Structure formats: structure tokens, C-alpha cells
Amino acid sequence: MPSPQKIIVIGAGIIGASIAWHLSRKGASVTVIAQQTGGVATANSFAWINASWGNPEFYFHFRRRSMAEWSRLKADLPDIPLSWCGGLCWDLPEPELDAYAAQHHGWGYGIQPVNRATSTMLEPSLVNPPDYALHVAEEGAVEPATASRLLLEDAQRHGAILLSGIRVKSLLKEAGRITGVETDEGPMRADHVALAAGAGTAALAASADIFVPLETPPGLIVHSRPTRKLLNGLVMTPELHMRQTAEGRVIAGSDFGGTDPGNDPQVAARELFAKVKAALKGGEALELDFHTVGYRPTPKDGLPILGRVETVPGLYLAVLHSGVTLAPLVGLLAAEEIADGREDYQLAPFRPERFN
């Protein structure tokens, strides 16, 4: 039999850790190097899995596809803190609203209208809840960090190997093609290099020639002392979205990937921690715990890039915004791009090529 292909992956966040679990039940010889595990992007996200408004068709189905995932994955993996708490949004306009369910119903999304008596229904600790909201009761939220470790540690029982602590300076290309990477403790040969290093892929990719269009705007989350039960799913407000951990702490941003926190993150903090408590029936209650500031790998037109670099071989970029709705499905896709050479239809918009 043929040796296994030697693959080394770059970050331990979700998109790493996916990558190389799908990779390892494959049966290639998996090397992940981070020098965080659990990714710096990844721990800091509010971990919201949908297919919801600002996408076209085609990424709408593709995040459903991806959606669907994430069960496969709890199947396989049944400790990963996985919940399908459903959605509560009406943080747009209500001609908006009604524009967005219209599409997405259209769409095929589970998406449906409520009142303010079905609202206060779905979550009770609401102070003010809204006349008019829609409810998608198949979205939900995993905690990321967490799931990261379990895949790694399942990848690991499957022989992969995890190198924390490292950090990959360069890719090393030869005769043009990447045929491993340098680390601070010297260089690494492989056959394929996953590139899934979230905010740090275009400076690692430069090292190689290859431009990567990434922006990382900061994103502020707070999060609470764990407390007794106050949401039941993912609440959107006009000024916060908000979830409850699987450990009780009440985590929110202004928005669901966190905004700049400006000059001074923990006055923003205590200022957005003030709204969460007013928001909340028992809120006094709430305590500050910490607030955490994430820089989100987006692609500057908003779609994931995943692919091989055409004119680098050996190398395979995965780098996206949403990263933790999309992992499960990314994760699969690349694993068979790479160990397999099987290529998905579904990924043609996604390819680096697009910005040549």
C-alpha cells in the first residue's frame, strides 16, 4: 500500500481543527501547527449557525448545507456543546423583515412571523419584546472553542499530530510548488499545506507570492458571570444580539460578529454590558465578566475563499467569515479536495482565482 499523504495544516481554530479531523478519518498522516489551539478567531465568536439575510441564493444554500452538517458532525462527535435553540430577529425595519422572509421562505429557510404574545412565548426574560419579529427554528449555536478541542482530540486518537505553541513564519516553495512550511523550530516537509490560519493567511500566504484580499475588523463580545437560565435561543435586537452559553453566561454584541470597540474597549464594554442587563428581566443580576475583541478573517467581497492556488500547487487556502457555520461542511469539502482530489461543484464561487 501506498504511504499516506503528509498534510500539514496551519491553525487550530474551528476551520483547522475541521480540516484536520476530516482529513485524519481519511486516513492521512495530519499535522496541525498553531501556535494558539482553538484559534484566536474562534474563541472569540458569537457562534451563531444560520443561513440568514445579506447572502445570495447560492451562499444561502450553501450555509444550509452546512447547517445540516453540524448534525452529522454531533453524531459523530455527541460531546460537541451543539443547539438548535432557534433564532428570535427584528433588528431591521419591518419592510425589511418582511422583504427578507419573503425571499428566505421563498428560499426554503423555516422562517415565520410572530407577535408580541408569541415573542414573550419564546423568551420570557424579554423587557421589551418586539410587536413584530421572525422566528427561524432551526437555527442555532454551538460553542466554538470547545468543539474545536474535541475535533483536534478525536483527530489526534486518529493518529494526527498537534503542534501547539509554534509559530509558522514562512511556506516554503520550491521550484513552485509549497512544499511545507518554516517554523520557528525549523522547517516542515509535506506533500499538501492547509492554509486555515484565519486573520494570519495573507501574511503567511505572501510569503509565497500569493495575494490573499482579507480585511480583519475588530469585534467586541461581552460576556457574563454564568447565571441562571435567561434566553432560551438567539435573540437580534436593533441594538444587540445576545445567546446564553451552554455554561449560563450571557454573551452579546452589538451585532452577532461584535463592532470596533474604539479607543477605549472597556468603557465600550461596560457600556454595551449596561444594555444587555436593561434588555433583560433580572438583569440587574448580571455581572461583567470579561469582554473579549475578535478580528474576523473576511474575504473583501464576503465569501469564503477555499481552494487550491491554481499556480502554486501543494497548497490549499480556507479562510472565511462565518467560519463557525461553515466548518463542519468546509472541513469535509477540503478534506476530499485534498487527500481525494474530488472537487464540489458547490465551491466554484468560493475558488482564489476570482481575484486574479
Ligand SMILES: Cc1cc2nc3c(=O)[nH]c(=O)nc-3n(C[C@H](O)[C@H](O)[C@H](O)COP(=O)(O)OP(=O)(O)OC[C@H]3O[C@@H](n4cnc5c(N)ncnc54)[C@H](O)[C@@H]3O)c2cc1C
Given for the second form:
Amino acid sequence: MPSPQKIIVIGAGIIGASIAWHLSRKGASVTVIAQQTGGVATANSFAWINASWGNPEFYFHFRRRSMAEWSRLKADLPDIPLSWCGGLCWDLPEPELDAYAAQHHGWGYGIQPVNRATSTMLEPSLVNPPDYALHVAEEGAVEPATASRLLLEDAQRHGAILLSGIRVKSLLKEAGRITGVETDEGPMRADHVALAAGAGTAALAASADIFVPLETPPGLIVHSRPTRKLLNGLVMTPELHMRQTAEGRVIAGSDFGGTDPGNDPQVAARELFAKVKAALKGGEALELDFHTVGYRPTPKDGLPILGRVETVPGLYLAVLHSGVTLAPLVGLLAAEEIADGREDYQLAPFRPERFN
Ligand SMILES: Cc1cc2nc3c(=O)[nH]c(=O)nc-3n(C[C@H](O)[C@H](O)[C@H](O)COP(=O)(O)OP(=O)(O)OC[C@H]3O[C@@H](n4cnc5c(N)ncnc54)[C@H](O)[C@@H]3O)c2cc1C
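Moving on from the form predicted alone, please list the structure of the form predicted together with the named molecule.
Let's see the whole complex now, leading with the same chain.
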């Protein structure tokens, strides 16, 4: 029997965790190296799972496929805090909401126009329910840091090694091939390196002369103290995106990507939280517990960067925004490509070579 392939995964956010979990299930010999287990963007995400407006059709179908893959992961790891709570959205002018509904309905999204009475029934705590909104029952949310931890723990049960608190300084490149990584604690060799380091991806790729066009805009999210049930699902208003976490915290940004923290994040957090309080019946009793600022790993064209780098064998890139929505599918397809050499046709638009 051939010995299993040795694979290093750099990063233990939701993307690295999902890749490592899928690889370990295939019997690969996996070592995850990360400065921060649970991730950087992942731990500070809004974590809405969706295939909502603003994306081309091929990307819609990719996102929707990943939504289904979340249910598969949940069946394997039932403790994952995943909720198909539905999303109520009126964050666009009415003609654009109509165009979004018509387009996505045509693509097969479970999207329903709703009036004020139905909005009130869905979210009774809204002070000002919309006269017209769209409801997508199949949207949901997950608590992403817990999901990452559960994936990593299960990967470890299947033989993966997790090296936490270790910084990768550079990729090792020999005779044009990636052969491992140089870490704070010395070099480590592998047959393949999967680079899933979120906002840290571009610097590590550059160490092997690979250009990854990545922006890392900050996004601030406010978290209330845990409170009684105020929100049943995701609520996307023109000014606020909100949901209530499994722990009972109401979390919000001015949109799902968070609020611009500006020069004074404390002030931005207080102003944002005041809007949350005003938006909810009983909101005056809400207390701001803390805010987070996450840096969103966002490829320049907004689409995921997924796949081998053709000119540099031994390296697999996985860097994307909407990583919470896409983690189960990205992990599955990356593991199939790395371990089995099997390419999925839906990955074609996301290849690193598109920037050449
Ligand atoms: C405010 C905000 C709101 C968001 N809202 C949503 C949303 O609603 N829906 C959605 O789908 N997505 C959302 N996203 C995006 C999503 O959270 C990210 O796409 C996803 O978390 C990226 O995961 P990741 O594992 O790639 O990166 P990260 O979670 O950032 O993890 C990166 C990992 O790499 C490690 N690392 C980096 N550099 C090194 C190094 N040199 N050496 C060792 N380790 C290293 C880090 O320690 C960490 O473990 C949001 C993000 C933010 C910040």
C-alpha cells in the first residue's frame, strides 16, 4: 500500500479547518499550522450562509451548492451550531428588490415577496417592519469559530496534527516546486501545501514569487450581551444587518461585511449599537458587550481564488470572502483535487491563473 500523501494546511480558520477535515477523511497525512486556531476573519464574521444578490449566475450556483454541503457537514458533525433560520431582506430600493427576486427565482432560489403583515409574523420584534421585503427560508447562519474548532477536533481524531501558535515565515521552493514551509520553529516538508491563511495569504504566496491580488477591508460587528429571543432569523435592512447567535447575542453590522470602523472603532460601535436598539422592540434593554473588527480576505475581483498554481507545483491556494458560506464545498473540492487529482468543473472560474 502506498504511504499517505503528506499535506501541510496553513491556516486554521473555517477554510483551513474544512480542507484539513476533508483531507483527513480521505486518509491523507495532514498537518495544520496556524498562528491562531479558529481563524482571524472567521472568528469576527457575521456568518450569514447565503446565495443572495449581487453575484453572477455561476457563482450563485456555487454558493447554493455549498449551502447544501453545510447540511452534509452537520449530519457528520451534529454539534455544529448551524441554523436554517431564513433571511428577511429589504436592503435595496424596491425596483432592485424586484429584479433580484425575479432573477434568483428563475435560478431556483427559494425567494418569496412578503408584505408588512408577514414580515411582522416572521420578526415580531421589529419596530418598523417593511411594507415590502423578500424572504428566503433556505438561508441560515453558523457559529463559525465553533464550527472550525469541531472540524479540527474531528480531523485530529482522524489523525491530523494541529500545530497552533506557530507562524509560517515563507514557503519552501526547490527546483520550481513547493516542498514545504519555513516556520518560526524550523522547516517542515510535505508533498503538498494548501495555503488557506486568509488575509495572510498574499504575503506567504509572495515568498514564493506568486502574486495573489487580495484586499483586506476591515469590518466591525457589534455584539450585545446574551438576551431573550428577539430575532428569529437574519434581518437585512437598508441600515443594518442583524441576527441573534446560538448564545443569544444580537450581532449586527451596517451590512453583513461589517461597518467601517473609521478612526475610532469604539465610537463606530456605539453609534451602530444605538441603531440596533432603536430597530427592536425591547431594544432599550439591550447592552453592548463588545465589538470585533475582522479583516475580510477579498480577492480583487470579489471571486474566490481556488486551485493549484500551474507554474508552481505543490501549492494549492484557497482564499476567499464568503468563506463561511463556501467552507464545506471548498474543503470538499480542494481535498478531492489535492488528494485524488479530481477537478470539479465548477471550479473553473475561480482559478488563480485568471489574474495572469
Ligand atoms: C466582518 C465580517 C463579516 C463577514 N460576513 C460574512 C458572511 O456573512 N458570510 C460569509 O460567508 N462570509 C463572511 N465573511 C467572510 C468570512 O468570514 C471569511 O471569508 C472567512 O472567515 C475566511 O476564512 P479563512 O479560514 O480563509 O481565514 P481566517 O479566518 O482569517 O483564518 C486565517 C488563518 O490563517 C492563519 N495564518 C495567517 N497567516 C499565517 C502565517 N503566516 N502563519 C501561520 N498561520 C497564519 C491565521 O492564524 C488563521 O488561522 C465576513 C468576514 C468579516 C470579517
